[in-house]
Structure formats: C-alpha cells, structure tokens
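Just one chain is shown here, as structure tokens, and it is the form predicted on its own.
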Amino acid sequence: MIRLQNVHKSYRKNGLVTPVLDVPELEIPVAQRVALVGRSGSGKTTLLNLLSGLVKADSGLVQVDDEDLTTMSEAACDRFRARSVGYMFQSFHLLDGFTAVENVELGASFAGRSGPRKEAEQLLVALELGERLHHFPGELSIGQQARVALARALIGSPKLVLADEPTGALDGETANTILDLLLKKSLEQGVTLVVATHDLEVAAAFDRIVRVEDLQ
C-alpha cells in the first residue's frame, strides 16, 4: 500500500522557494496499475522521485509498505529502494560501457542480490532482446534500449515499479510494444506500477489515472 498524507515538496534555489507538489491525500493499493497524468511541471516526477526516496518531501507522510520514507534516513531510503523499487528513468540512463545484459545485472546487484545474470538473460530474452544481450547501448535502436531499461526495473522482483514518460521518446508503434509490455510484466509480477505520462491514450491502459493537479 503506498498512502501520502499532506506532503509539501518546494526546491530552493538563490534563496528563492518554488513549490512544486502538495498531495493532501493519495492512496495506491498493492498491485494497482496507475497512471500519473499532468501538464509539465505539474509535478509528476517529483512525485515519482518522492515515492522511490530519491527526494524527501519537506513535510507530510510518504508511506510505502509501512515504510515512512520522510523520516528514513538517507542509508535506509538507499535500502529501501534497492530491496523494493525499480525506475524505468525517462532517458533511460543506460551505462554506455556496459552491455545490456550487464545494465540489466547491476540493476540486480544495485539490491545486493549475488549472481543474477540469468534472470537478466531471461528477462531480455522475454523482451525480444535475446540476440541483443551483448551489444552496447550505442548499437541498440532507442526501442531496444527502451526495453533493456524496463528490464532492470524489473529483474529483482521489486515490490514498486515507477516509470516516468516511459513512451515519451518512442514512435507509436514502439511505445504500444513497450506499454503492453510493462503492463503486461508487472502484472505477471504482481508488482504496483505508477507511471507518468502526458499522453491521456497511454494513461487510459491503466487501472486507473490519478490527475497530478487535482491532488492539489
């Protein structure tokens, strides 16, 4: 269950103070498939950043799993994400020297699992990326490189899967193949999945939309 409860998040900047998100209430049951939708700027990666503790919100309640992750300390949020969430990043951040098996492996070793280049090998070879597991991000098309991100979201089997714009970059017919294929993974997975997105035809696949402006 993720639950957030009056959180504030404001960026300081040459003594200036801009807010940015206030969420008075937010609930996500497990499993729930759930699209962020918002004007830019409206928040929704803060959101996301808030919900996988690579941000802490100034004041309020951000809870996954029972877990308070305003008021861990940064080692425990840096566990906490580790044991628990996996983030496809909008641009992916793909390690240019590494290949994509072993981009999808650190993901695995990031948690401190030992040993995980065969559930890296299996899932990119049930991403149509079986005779890619060696080639370099730089000789992948940005579809297959889409997907080895997806992957190391996913290997470990996280709890909490976070995607921000995860088609932004994607021709139409590589963003539906990459959508169904996160859709269809954390449902097999049985993970909760949040993902934001601007484009209302990619929210509508959800379980449900949660408009960023109207928590507000």
Second form
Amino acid sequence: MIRLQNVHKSYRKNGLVTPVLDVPELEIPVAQRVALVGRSGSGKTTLLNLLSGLVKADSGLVQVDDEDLTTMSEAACDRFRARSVGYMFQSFHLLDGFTAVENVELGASFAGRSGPRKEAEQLLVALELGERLHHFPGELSIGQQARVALARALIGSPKLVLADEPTGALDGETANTILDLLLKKSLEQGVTLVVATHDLEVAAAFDRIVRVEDLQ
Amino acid sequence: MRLPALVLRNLKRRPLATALTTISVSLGVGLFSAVGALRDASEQAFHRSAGVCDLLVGAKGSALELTLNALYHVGASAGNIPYPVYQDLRQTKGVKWSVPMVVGDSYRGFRVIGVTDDLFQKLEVPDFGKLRFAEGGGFSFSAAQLDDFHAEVVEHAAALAEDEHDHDHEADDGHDHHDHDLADLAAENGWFVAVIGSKVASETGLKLNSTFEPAHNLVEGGGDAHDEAESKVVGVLESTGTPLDRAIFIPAAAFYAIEGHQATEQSSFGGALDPHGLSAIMVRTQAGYYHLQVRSKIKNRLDAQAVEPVQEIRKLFQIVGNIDGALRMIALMVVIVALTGVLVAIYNTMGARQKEFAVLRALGAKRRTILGLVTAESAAISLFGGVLGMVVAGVGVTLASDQIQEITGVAISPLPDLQDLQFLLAITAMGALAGLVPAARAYRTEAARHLSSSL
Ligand SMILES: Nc1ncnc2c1ncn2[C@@H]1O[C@H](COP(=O)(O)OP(=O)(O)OP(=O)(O)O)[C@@H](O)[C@H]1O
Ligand SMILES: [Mg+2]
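Okay, that one was the form predicted on its own. Can I see the form predicted together with the partner chain too?
Below is the entire complex, every chain and molecule, led by the chain shown above.
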C-alpha cells in the first residue's frame, strides 16, 4: 500500500526554486499495476524516485507499507530500497564492467541476503537469456539489455517494482515483449508495479492510469 | 556479488592502471623488506662471529678495533700482550677455556693464525657448534706444549741476545743457528701443519696434504715467503659462515719457530715487555659472577684488556643501524609516492564512475558502502603491491641466500616474519587512507541526478 499526501518537491539552484511536483493525494493498493503518464518534464521520474526513497520530498507524507520515507534517515531509505524496491531505470543503466548475470546479481547484493547468483541465473533463463549470462551489456542488443534490467528489478522479490520508460528505447515488438513480461511477472509475484511512460498505448495495458498533471 | 568481488572486478576493469600502481607500491615495499632482511642477516652474521667467545683479551686500545682485528681479520693488530697473561688466565677460576692467537703471517691474503688445539676441541660457533672437518682433522698442540715451547723460545732469545753481545760480527750466524734449533724442534714434533677454513680451500686451491709457505706480513701478496716453514694441510674445516672460514690455523709453536717472528710483534702499550707475546686470547667464562670477575681481573692489568665482542658488535650496529634506518626511510618515501600515485589514479576515474555509483545507490547501496568500495580499491592495490613487493624481495633474498649463507653463515628466511606482516598491514591501512580522498568524492555522488541523464 502506497500513500502520498500533500507531497511537495522542488529543486533549488542558485537561490532559484523550481517546483517540480505536487501531489495532494495518491493511494496505490498492494499489487496494483499503475501506469504513470504525463508529458516530458512533468515529474514522472521524480515521483518514482520519491517512491524509492532515492529522493526526499520537501514536505508531505510518502508512505510505503506503513513506512514514512520522508522522515526516514538516508541509510534507512537505502535499506528499504535494497530490500523492498526493484527499479528499472530510464535507459536501463546496466553497469558496463559487469556481465548480465552480475548486473542482475547486483540488484540483490545490498539486501544482505545470500545466494543471489542462483536466482539471477534463474531469472535470466526465464527471460530467455540463458545463453547470454556472461555477456557484457555492450555485447547485448537493446531488447536483451531491457530484459537484464527487468531481471535486476525483479531479483529478491521486491514488494514494489518501479520502471521508468521501460519501453521508450525499444521497437514495438520488443517493447511489447518487455511490457508483457513486466505485467506477467508482477502479477505472478503479487508486486505493486508503478511504470512511468509517455505512451498511452502502453498505459492502456495497466490496471490503472495516473496522469501526473492531474494529481495537482 | 559480494563487495570484495565488486572491488576486484573494478580493479580488473582498469588493468593497466591497476598493474602500474601495484608495481609502484611493490617497488617501495620490496626495497623496504629487502633492506630489512639484509640488515638482519648481516647483524646476525656479525653476532654469530662475535659469539665464538665471550671475552676477548688483547692489547690495550680500542675495544672495537681489537674485536674487529681478532675476530674479523680487519685492520692491523694493535700489539701484543705478554705470554703470562695466557698462563694466568688458565689458572683463573671461572675460565672454561681459552684459545691464544698469534698473527702476523698470511697466505695469499688469508690470515695465518697460530693457536692451540683447544680451538678444535672447545670453541663453539653459535648455531653451528664445534668446528667440524670437511676433510682430514685437527692437529694436536696443547696449551702445555705451547708453554714448554714458549719457554724454549724465551730461552733462545736470551741466548741470542748474549751471542749478539759477545760476537757482534757473527750475529747472522748465531741468529740462524738459534732459529734452526726452534724450527727443528717444531719440525720434530710435526708442528708444521695447518688446518684451513673452507673459504681458504675454495679460493686458494689448497686441499688435504697440500703444502704452502706462509708469508710474513698481513698484506696480500706482500712479504717474503718463509721457505723453511713449509706447512702441510692436515684438515679442511666445514664452512661456518664466520671469518673462521677465511683463516689458516697452525700450531702457535710453528709460528714462533718461523724466522723473523722473534721480537717483531711489539705493543706500544706494554706488550713489548714480552717480545714473544700473543696477539689475542679468546676466552669462554662461566656465566654471571665469574664472567665479571675474570673481566675485572684483566681490567686491573696495565698490559692487557678484556672486551666483550658481542657488546662491541652491538655498539657497532647501533651506528650502522642509523644507515639502514635511512635506507628504510627512503624506501618508505617510495611507498608514499607510490600510494599518492594510487590515489591520483583512482581519483581520475571518479568522474567517469558517477553513474556506476548512482546505480549502486539506487540498487540500495548506502553511501558508506560506496565509500568503502573505493577505499577498498586503494587498500587492495596497496595490499597486492605489498605482497608482490615482499614476494619479489623474498625471491631475491632466496636467490641470494646461498651466497649470503656462504659469506655470513646466516640462513636468511625468505618467509615473512611478524614485522613484515605488520608492515603489510600498515601499508594496506595507508592505502585505505589514500583511498579516502577519491572515496569522499564518490560518497557525495547524488544518485538521482546521475540516473536521469541517459548513459
Ligand atoms: N536534479 C535536478 N535538479 C534540478 N532540476 C531537476 C533535477 N531533476 C529533475 N529536475 C527537473 O524536474 C522536472 C521533472 O523531471 P523528471 O525527470 O521527473 O521529468 P519526467 O516526467 O520524468 O520527464 P521525461 O518524460 O522527460 O523523463 C524537470 O523539469 C527537470 O528539469
Ligand atoms: Mg523521466
């Protein structure tokens, strides 16, 4: 269960304050799959960052599973993110020096649990990357990179999976595959899924569409 | 992936920088531990050589000079001590054994030393034990025999003085006559024999049953050969790794019998009272009270002093210690410069690695974890460099160890000792400290900012 109340976020630079996001009220029940839409610069990524604890709101309540991320210490937020959040970044951000399986493994490396290697392999095999476990990101196609990023978000069975434009860089067919996988896996594991996209067709496949501009 | 694996992987991604910085650290560390190993070896070697006796009795003068001259064959003898000192010493309570030494001859640069057979029976080299023979055996020439022969020598000298006084123009004949008496006596007793050290054997080619003629004068190649004093090698000593390996031992009687030794080794400090004196006496005393008593007894004499060779060598190394301390300081500087190189090399990667840190943070890594990762990279390079340096120094020392053992008799262990491990730990800690500089920058990485930019 995610609950946002009177959340305000602005960036300040050289004394200039740029309001970025205002969310008076937003609730997302457990296991709901939500598409976050809005034009570029509307604050989709910022909202995902707020939900992951990577960015702190200036004011208001950001509550995930009864934990208030706005009042939590940074270290506690890190721990929360390590254990409970899977994040698929805009343009994936796989680490170049690490193989596919290692990249996936890294997704579970900071949660303090053991045996992520095996789970990483299983996830990649399930995503039809069994042959590419030890390839480096530079040796993978964009679609394959997307699947590695997906596996990295899913490893460790997080309760909340965030994805930022997961299909933005992909052609239609590959985009559909990734989207199907994302929706299917989250349904199987009962995770709450929040996906930012500017593609309304993509958004249509979700349980619910939240328009960022409409929140305020 | 566990954090150590992450650190190693990051180092492997920059093979050239990692290799070069590791090697630079290893240079400093290698230098440091090699200097240490060689110093330990030389100090040990010096202490072993000094440890063959616990008192050294010789002419008054510099204690260190006496030690170096008598036990290490360095420099010229400061003079003689009267023969009765030796006789007194043997009667003194607390003296376990004593070996007299008379020097003045050499053979191809190796010192010929007149001794008694107590050298073979009593003397013990630290970590080696009594002298052993590679070939042949020792000669027998006891202290009592030396006493008798010495009395004969003094008598002949007195007679000679009378001859010279009575028949001044016939002095040469008389001289010859008396010398021949002594030489004949020595020859009859079979005292023109020699036991040679291992180094003497290997360098001069002398072996069992070889004969040679020692030359008067300690300088190599200098002096005249005593042709009537041809000595036969009856024993070759095993290598002890001490200056004993570089000595030729003959019965002291043979030394006195050789022409030209009468009234030559005079001391300006009182040894002149006895022209047929001794160069030095090696003494082993009973420990504790007796040792002090023997020492103070000799201290009261005007014509001799007793020094503790081990103490003298210890003092010497306190001086030498400063030199190797300076060498180690230089090595430490090299290490510090190398660690600065590590710092710079890692720091230069920080800009390009902001995204990596941002991703790790987004995956749940704490700032402290990022700090640790970067610090560990620097520490790891330092540790590897340190280990490599010690391995290289160890291999070098191992390769040189045969030679070092031959020269010094000390088997130096290439294995790291506690001090080396402490040093390694210190280097690693210093590396970590250096790593804190780039790590602090990594620590400040704002994850969200670097994630929004693509690639
Ligand atoms: N670190 C930052 N400092 C200052 N301004 C920022 C920062 N990050 C984001 N912004 C601003 O916040 C606004 C919202 O950015 P955000 O990335 O959330 O938009 P978005 O909806 O994800 O856009 P897109 O669809 O293009 O990804 C933008 O106007 C952006 O300029
Ligand atoms: Mg965005």
